[in-house]
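Starting off, we have a lone chain in the form predicted on its own, written out as structure tokens.
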Amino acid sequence: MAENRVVLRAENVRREFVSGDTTVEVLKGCSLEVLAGEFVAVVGRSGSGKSTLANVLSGLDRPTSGTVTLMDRDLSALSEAEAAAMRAREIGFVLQKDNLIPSLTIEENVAAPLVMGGTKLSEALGRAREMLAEVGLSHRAGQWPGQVSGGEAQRAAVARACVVQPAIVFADEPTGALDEENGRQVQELLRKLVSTTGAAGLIITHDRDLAAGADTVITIADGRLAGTERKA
């Protein structure tokens, strides 16, 4: 992937909301570039915004307006079909749970997004082992997810989330249920695998230590952007 080639862009995104008669405007005109190999942390307190606007940059959510662009593809004008291909094909995902499935395997949870893909099961599972020893879980490969720590679990969910070889990979307080140590590793991990994959990293978290160790850290406060600090 080309360095500094704009892998996702969001253009005055606004996201509103109605129950009954109210509507509760979220996202207040949101812009935004994220590039090749840049790490970019979203912060904000609860109810800023942060989450939602993470749901409108990866196509689970839709923008009431405005634009997002993955990958040069407007997200808005693709149908939920394809939307979700391209989310298969060119996200990663790490949550705050590691929501890995507990009748596989570390290996084979960490498989399953190349099998759905249609990779034949021996080379995804190959590939799953690379990806498991690069953040440091081989001997853990065989074990089942309540054989392992929360740490751990984490960091094969991080695994798994880079298998497919994405375009992005987007962490929502991906170390919120972990331990200082865990969580740093966990951090140190996801900086390390979008820098040498070339993917674009993008973090929502309230953790200011944690956004810390971005390129480039986002304010978000009452739905809008409030501030952008890129380190030189």
Ligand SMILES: Nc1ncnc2c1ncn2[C@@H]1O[C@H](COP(=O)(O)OP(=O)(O)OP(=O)(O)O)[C@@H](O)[C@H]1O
Second form
Amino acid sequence: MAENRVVLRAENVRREFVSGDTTVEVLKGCSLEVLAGEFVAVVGRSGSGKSTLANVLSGLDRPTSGTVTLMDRDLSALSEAEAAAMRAREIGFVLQKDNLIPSLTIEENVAAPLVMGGTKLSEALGRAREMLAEVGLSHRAGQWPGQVSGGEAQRAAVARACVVQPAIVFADEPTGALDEENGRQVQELLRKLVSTTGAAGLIITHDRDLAAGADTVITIADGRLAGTERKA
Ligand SMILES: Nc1ncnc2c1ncn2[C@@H]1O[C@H](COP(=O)(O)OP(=O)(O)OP(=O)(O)O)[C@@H](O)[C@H]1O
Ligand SMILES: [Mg+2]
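Output the form predicted in complex with the named molecule next; the form predicted on its own has already been displayed.
Below, the chain from earlier opens the complete complex, with every other chain and molecule after it.
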């Protein structure tokens, strides 16, 4: 369960998009904290700003104003290169689909974040195979992403997101493109791997079961955090 160390903090985060002479304010001042090991679900209607929030919190996008602090470092104070290095070391990602690089085998995909961080290829592949065993995909290690099912691809994506033992794993509707059975498997593996890695998780989901299994549920409505429910 969660310790008290804050791994991610957002303070009064706003994000506007400008197109032509119209400005759309999508995030209207969001503040939150995610603790080490905490599994947070973010729920809200389509268009409420969930993906925008996740992009800003994970440093893929920058807020128009406000601050995002990851492991005590202000992301907006980092250069692009520093931010990329920080993401590689401290953050895992799972998206709704098309997570894997098609020209790499499944095990190479899972090893990629380690290799990018400077781990020797043979060692990275060894670690990737251990992670694939954890998600029940040892038999798919040498295959191409195009040869595996959607559920298998998402399980590999979960393995890849956790392989560097990041501080936090972000997942934007990781089960959204799967049927119920595969969605449940991916959800359970995500929860298990995030917890055994010691990472925090921030999961955007429409899936009631996934949200129900979280330590904390944050609801976003029209760009504002409308409620935080921390379970005992
Ligand atoms: N780059 C952009 N330029 C302009 N508007 C944008 C941009 N990105 C998002 N928006 C707008 O911001 C609002 C929130 O979008 P966002 O993708 O964060 O919603 P969401 O909660 O993730 O929705 P969904 O559940 O459908 O994925 C939407 O009205 C969207 O049109
Ligand atoms: Mg979205």
